[in-house]
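Only one chain comes next, encoded as structure tokens, the form predicted on its own.
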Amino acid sequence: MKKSKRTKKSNTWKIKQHRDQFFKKSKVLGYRSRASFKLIEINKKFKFIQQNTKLLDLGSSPGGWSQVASEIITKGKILSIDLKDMKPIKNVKFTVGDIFENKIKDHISEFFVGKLDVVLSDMAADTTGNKSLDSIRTNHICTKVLNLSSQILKPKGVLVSKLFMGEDFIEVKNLAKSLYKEVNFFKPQASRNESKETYLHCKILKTL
């Protein structure tokens, strides 16, 4: 009997995986996730997580940056959110929800009690097979995260977001520039090279 096309491309992803050196590396090193190291060359180049940063880490699940942000900040605060599930990280409060309701945000702002130092979002839309459609998708949260970002971080504050390289991309570019001073584009070695992801880095927002 034959193989369900679902099986084939379950089983090749999970080949892909194990020869995956940093999918290897979280495992040896007790990361959730390959997306680990994504944050920790970000960090690394860019040096915005610091030991007294109160950040927020949007669609933080299964935890893999909120895990490394965990692991640098000591005296902040860390507030995860995702509609999935995640298992508890110390020092990090985790809460369940849809980033963009009110009711959400109400409790970003209750939690901090003031503006934030760092916005992080991992978040990317679900792949529907269709690559211009998934980046569009994943583009269009990137916006509102964007959008969110400028509400709640202070004057110097710092975003960091998923987004495609796609036919949507320089409108992303041209919202970032409209409400951040620095714009920058990344993509860390930890992102698989066919991967058409890449990350925003936005620092000190503009005055609105």
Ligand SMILES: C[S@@+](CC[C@H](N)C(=O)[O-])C[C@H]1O[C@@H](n2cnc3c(N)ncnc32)[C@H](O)[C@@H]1O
Contents of the next structure:
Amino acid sequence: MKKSKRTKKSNTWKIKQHRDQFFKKSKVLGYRSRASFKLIEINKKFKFIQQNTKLLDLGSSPGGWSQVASEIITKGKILSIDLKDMKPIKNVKFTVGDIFENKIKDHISEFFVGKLDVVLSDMAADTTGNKSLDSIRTNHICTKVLNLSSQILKPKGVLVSKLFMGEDFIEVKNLAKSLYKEVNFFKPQASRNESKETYLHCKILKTL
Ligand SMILES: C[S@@+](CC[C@H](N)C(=O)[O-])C[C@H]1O[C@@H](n2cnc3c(N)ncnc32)[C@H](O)[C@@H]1O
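Complement to the form predicted on its own: the form predicted in complex with the named molecule:
Time for the whole complex; same chain goes first.
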């Protein structure tokens, strides 16, 4: 076999192994998606989910992140929203809808009665096959989440949002820095190496 073919095969094998490792682990631990491990890692690094946290999980389906949040939050409140349905999770209120619709925003305010501690968004735009376009569309969602979070979070609140390391990354970073005092980027091990996906962690609104 030619060397380049062998290297390609070995890289595919490594990627497959990486995926399988988190997939198998999620089955063993009863998580609905391997994405659960991304939130576990992000929370291990930045420590923002506590027993009494009021948390909003945007783009929650099938529920991997909500499961992780519900294991920690026993005295707070969790609202999860997705365009797609999600099977029930103990202590999690789930609503189907587009999170950028006004009626969903009203629903968020009614549910929490006051401001929130944490907003999570693992939302991504549907893929088109054009990586550059997919990245722009997902980062557009991230921009909208940044603006929404600044309206509904407590002054010391935390936002975690998916974004892509694409051409418009710097614009998202600048918006985050204009709204929050602390802005970090973190790619969990559970996120595929070959994916441009990373996570934005923002803390403390600049209005404080
Ligand atoms: C990567 S999945 C989330 C996985 C989830 N964090 C988990 O752990 O199981 C992204 C989700 O975002 C949802 N989504 C995308 N745009 C949305 C929108 N505007 N409003 C609500 N949900 C949205 C999709 O339906 C999809 O289920």
